[in-house]
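Next up: a single chain in structure tokens, the form predicted alone.
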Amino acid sequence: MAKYDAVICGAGPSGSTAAKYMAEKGLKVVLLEKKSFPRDKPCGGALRPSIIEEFDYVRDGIKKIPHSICLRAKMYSPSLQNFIEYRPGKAVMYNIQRVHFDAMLADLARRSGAELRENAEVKSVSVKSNGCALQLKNGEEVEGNVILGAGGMHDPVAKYLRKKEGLPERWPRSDIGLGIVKEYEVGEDFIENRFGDEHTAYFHLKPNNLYGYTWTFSQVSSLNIGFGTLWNDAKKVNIKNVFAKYLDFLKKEGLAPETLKLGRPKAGLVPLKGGIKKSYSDRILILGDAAGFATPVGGDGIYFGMCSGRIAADVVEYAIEHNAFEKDTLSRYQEEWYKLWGEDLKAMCYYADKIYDKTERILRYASKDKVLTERCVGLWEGKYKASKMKWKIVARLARDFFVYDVLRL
């Protein structure tokens, strides 16, 4: 008899979700983190609207923790001569820190049952036909029925996946982004003062004429600063430069204090090209970042982790009651989550190609008009479906073409 119903590599979202279901469920199951909390993560923390309303748990969560709500954002060209600006009268975004988020998800884990064992870092996977087990570093081996990656890009029970699956062992390095960020405390009277209570956020597109963006988020009294492109490109240019160059921007519009030093911001990489071909095996599931659940648009996958953890939770309680744990049963899981957000992550990699290759011609049509600002965002929130919109978008495009570049109204 396992010992567990389920092991889970990894207490960020997408783990911390799918251990506080199935712990609900009544299924006994163990998280396991490789560091300890409060640990922090490489993330904007801007949380879409969809999270708030689908996980009502997190609306109550996070009045406990630091935390504002984006009310108004602004996108600006290279150029900044074409820029738009969305304020739909409610949330734009909510502006968390990973390092109080994280620990929020994994403590309510816990409450919910789950046991949360922390400094648990994972050296090793093993499967059999009667169970399956997590070696730890530290010597122990934990055993269970079913065993789920949510380690992140280099999730260990992923790299067992891949290898058993015969996928190729790691994620190509044209569909790996680079992210770049640094919280800054500046206080509460400057974020007043420059953000109001609106916490406007700002978006400048193609930095150095990167594939990418950079950001400032406000929070109640800091400022998350950050730069998110693809790995091939920011080996071309030295990064922390980049990042630099950016933070006296913000400083000259008086986005960021004067006095404000750069630091050492920390980096992250994520998958953005769309999920991964098979996220399922005998008695194995992966999840999140691990499966490669993130929009290649904004590089956000916080919604698509902790979805991923919901699905693999009904899964795997199915999976227990019917004591059913080969790839035929399991595979319900990649159907589920293909199913709502398959196709829209391969439709949002062609956006995304599109928006940086275009990007002063698209925020000039933005600009003036305001379905496609209204119809480009909502892909970004998760109100449209990308893989319903392609055409209507493109359609939106080559009407603003006529208008505006043909008949030049």
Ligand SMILES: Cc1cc2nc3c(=O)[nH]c(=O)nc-3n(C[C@H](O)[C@H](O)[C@H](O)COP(=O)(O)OP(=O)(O)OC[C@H]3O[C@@H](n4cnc5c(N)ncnc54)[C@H](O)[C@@H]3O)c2cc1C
Given for the second form:
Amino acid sequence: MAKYDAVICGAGPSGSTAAKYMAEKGLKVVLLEKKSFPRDKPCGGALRPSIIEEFDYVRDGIKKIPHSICLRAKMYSPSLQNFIEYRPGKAVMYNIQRVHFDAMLADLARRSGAELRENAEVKSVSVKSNGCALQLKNGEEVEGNVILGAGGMHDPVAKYLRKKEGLPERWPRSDIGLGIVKEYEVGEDFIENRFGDEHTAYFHLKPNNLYGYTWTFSQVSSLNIGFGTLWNDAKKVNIKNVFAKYLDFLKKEGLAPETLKLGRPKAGLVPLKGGIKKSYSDRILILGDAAGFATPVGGDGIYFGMCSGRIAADVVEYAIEHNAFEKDTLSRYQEEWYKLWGEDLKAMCYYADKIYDKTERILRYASKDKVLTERCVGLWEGKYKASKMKWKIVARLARDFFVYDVLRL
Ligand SMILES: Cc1cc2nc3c(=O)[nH]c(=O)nc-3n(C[C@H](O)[C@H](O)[C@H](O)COP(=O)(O)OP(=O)(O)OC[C@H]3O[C@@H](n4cnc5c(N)ncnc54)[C@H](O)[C@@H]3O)c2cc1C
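Alternative state: the form predicted in complex with this ligand, after the form predicted alone:
Shown next: the complete complex, the earlier chain at its head.
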């Protein structure tokens, strides 16, 4: 008999969420993490409000770690002449630091009964008809009934599944984004004076005419400053220079202290072209970034990763109950996530191409048209589904073209 019901590779938001839910269902689950907590992860640390709404334990959990609630966002066009300001009277997003957030999620999974093993790097995968196993760097083998690949962009389980299912072995370069980010300690006074109680978030679109955006998010006493673009665009420039230029700009604007030193921003990858074609195989499910669950417009993936963990837990529970671990049973996982966000991520690829192509114009329209702004922001808030909103947004853009550019009202 397999030692564990489920063996999970990676204790990021996806893996820890899956582990927590499975342990709560009474399943025997082990969470294998190659690093030890607290460990950092390059990230803007912006949580969609839906995370707080849908995962009540996160609402309580973040109270115990440094965080801020952003109540206002400002988004600027490349010329800085057009911008939108969004202030809905409730949280636009919650700002956390991954070093604390991920440790908290892993700890919550452990407290729920999952076994957390740190410094346990997965090297390879084996699947047989009567069980499966992950082989660790130290030579040990961990056996289970099902394996969950939640190891992010370089997840070894996803690599195995891609090969087995005839998918490209790696993410095509055109499908991934590269982000560079650093958390700067600037002190509570600076944050209070420049970002206020509302913790205004700043987005500057298309820096250096590159696809993507730079951001500045404020914490209690620190700033999270970053820049994200497509991998292929990043290769055309020195992205550290783009980042440094942005830092100088922030200093001029009074949004970063004059004395702030560049330091060493860290880079990370993120999938930007929607979900993987097949996220399941015999005895295997793939979660989070490893399955391509981040938004093509903004590159945020924590919400989808956590949701995929929750769905996977339900599917694994069903598989254990029915002692059925083959593709036919596990395909429910793909059906579920696809229903919830598969079409939306595809639609967002379309939005991303439009936004980063006609940035100046779209920001000009949005700065005058509250309906357009509300529809776009509603996508981030989870109020609207991107796939359902697509033609409504296109129609609004067409209307704005007529009103602002043809009639020049
Ligand atoms: C620069 C940047 C900024 C971002 N900003 C945001 C943001 O503001 N908001 C947002 O929602 N999303 C953001 N994202 C995306 C977000 O970071 C990911 O979508 C999210 O981390 C996915 O979670 P995950 O659990 O799937 O993977 P990860 O967070 O990558 O976690 C994977 C875990 O698996 C472990 N692991 C990897 N390989 C192995 C192995 N072989 N054996 C054992 N363990 C292994 C890793 O150490 C890690 O702990 C950003 C991404 C980047 C690159």
